[in-house]
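A single chain comes next, written as structure tokens; it is the form predicted alone.
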Amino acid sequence: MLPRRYKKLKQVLDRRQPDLTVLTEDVHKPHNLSAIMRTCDAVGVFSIHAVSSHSDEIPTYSQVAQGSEKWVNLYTHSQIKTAIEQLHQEGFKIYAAHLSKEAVDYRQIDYTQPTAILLGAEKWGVSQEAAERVDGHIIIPMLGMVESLNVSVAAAVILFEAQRQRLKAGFYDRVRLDRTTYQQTIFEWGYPKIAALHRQKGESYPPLGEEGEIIG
């Protein structure tokens, strides 16, 4: 790995936000999921979660994601209940993009707290079960004839508001990943094939030098 490549990877990883994530519920259109992943990469989201109650496969279109699936971890769940429970156990507050009487303007949320944004299926939105289990509902005010945005566009609007708040709070000015996760991730990003071989053998990754070279 060239030193300039290593430097770029570190710059990106230094700004990753482990306590900001997206949870999608039955977002099956690959174009939409890939676009969401691309936006997550752009705002520094470290990992996202996807629920698919109809299939174990979460498809993405690489031409839309443009490689961002390599930089954003994707965790899949078979049930929305267990996904929400897991995120709550990890300390996240979950806000569903959902039109209801309780919904508030998405800009009223404090995204500097550990936050997960729940986005529902393209046609139906989030399920009633999900809506009842989250910490709140948010909406993007519409001033035209349409009632809502495309799910990937809505994700971008909300995530960039989260980014704005976190930039103002200085969250991108310091490394926020724990040391172990950081070292594992930088190795996997820089040496994906070698990392895969070590995982197959059950071996730890070797350390990296100051310019990204493998030591030992």
Ligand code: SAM
Given for the second form:
Amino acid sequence: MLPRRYKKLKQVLDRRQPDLTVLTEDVHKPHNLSAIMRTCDAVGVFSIHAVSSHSDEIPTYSQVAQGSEKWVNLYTHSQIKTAIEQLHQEGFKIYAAHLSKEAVDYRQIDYTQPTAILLGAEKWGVSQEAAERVDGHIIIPMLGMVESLNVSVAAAVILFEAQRQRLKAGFYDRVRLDRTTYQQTIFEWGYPKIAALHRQKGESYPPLGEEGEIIG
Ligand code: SAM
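Could I have the structure of this protein in the form predicted in complex with this ligand, to go alongside the form predicted alone above?
Every component of the complex follows; first up is the chain already shown.
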């Protein structure tokens, strides 16, 4: 890896936010998932979660994600219930972007807390089961003729508000990933093929030098 490339990867990783995530519920259209992932990359989201309850297919993003799938981890789940439980156990507050009567304006939420945004399916929205299990509902006010936004547009509006709040709070000025995750991720980003070989053999990654070169 060239030193310039290493520097760029570090700059991006330095700003990743492990405590901001997205949970999609049966969002299946690849272009929507791809657009959400690109927004996540731009905002600094480290990983996202996708529930696919009607099929075991892991969504693929590569056609339209313009490579952002390489930079945002994707965890798939088969049930919304267990995905929500896992995020709650990890300390996230989960807000459903959901057009319900209880929903509050999305700008009222404090996104500097560990936050997961739940986004619903293109046609049906957030399921009742999910809506009942989350910590709150948020809405982007709609003042025109149509009732809802495209799911990826809704994701972008909310995530850039989260980015605004986190920029203000200085969350992008210091490294937020723990050291082990940081070291592993920079190796995987810089040397994906070598990293895969090490994983196959069950070996840990070798350390990197100051300019990103493999030591040892
Ligand atoms: N008919 C569906 C409904 O009633 O929820 C519309 C689904 S909308 C096309 C897809 C997803 O985008 C929603 O489940 C929600 O997560 C998000 N979304 C779209 N517009 C939104 C808005 N104005 N406020 C909050 N979330 C919105």
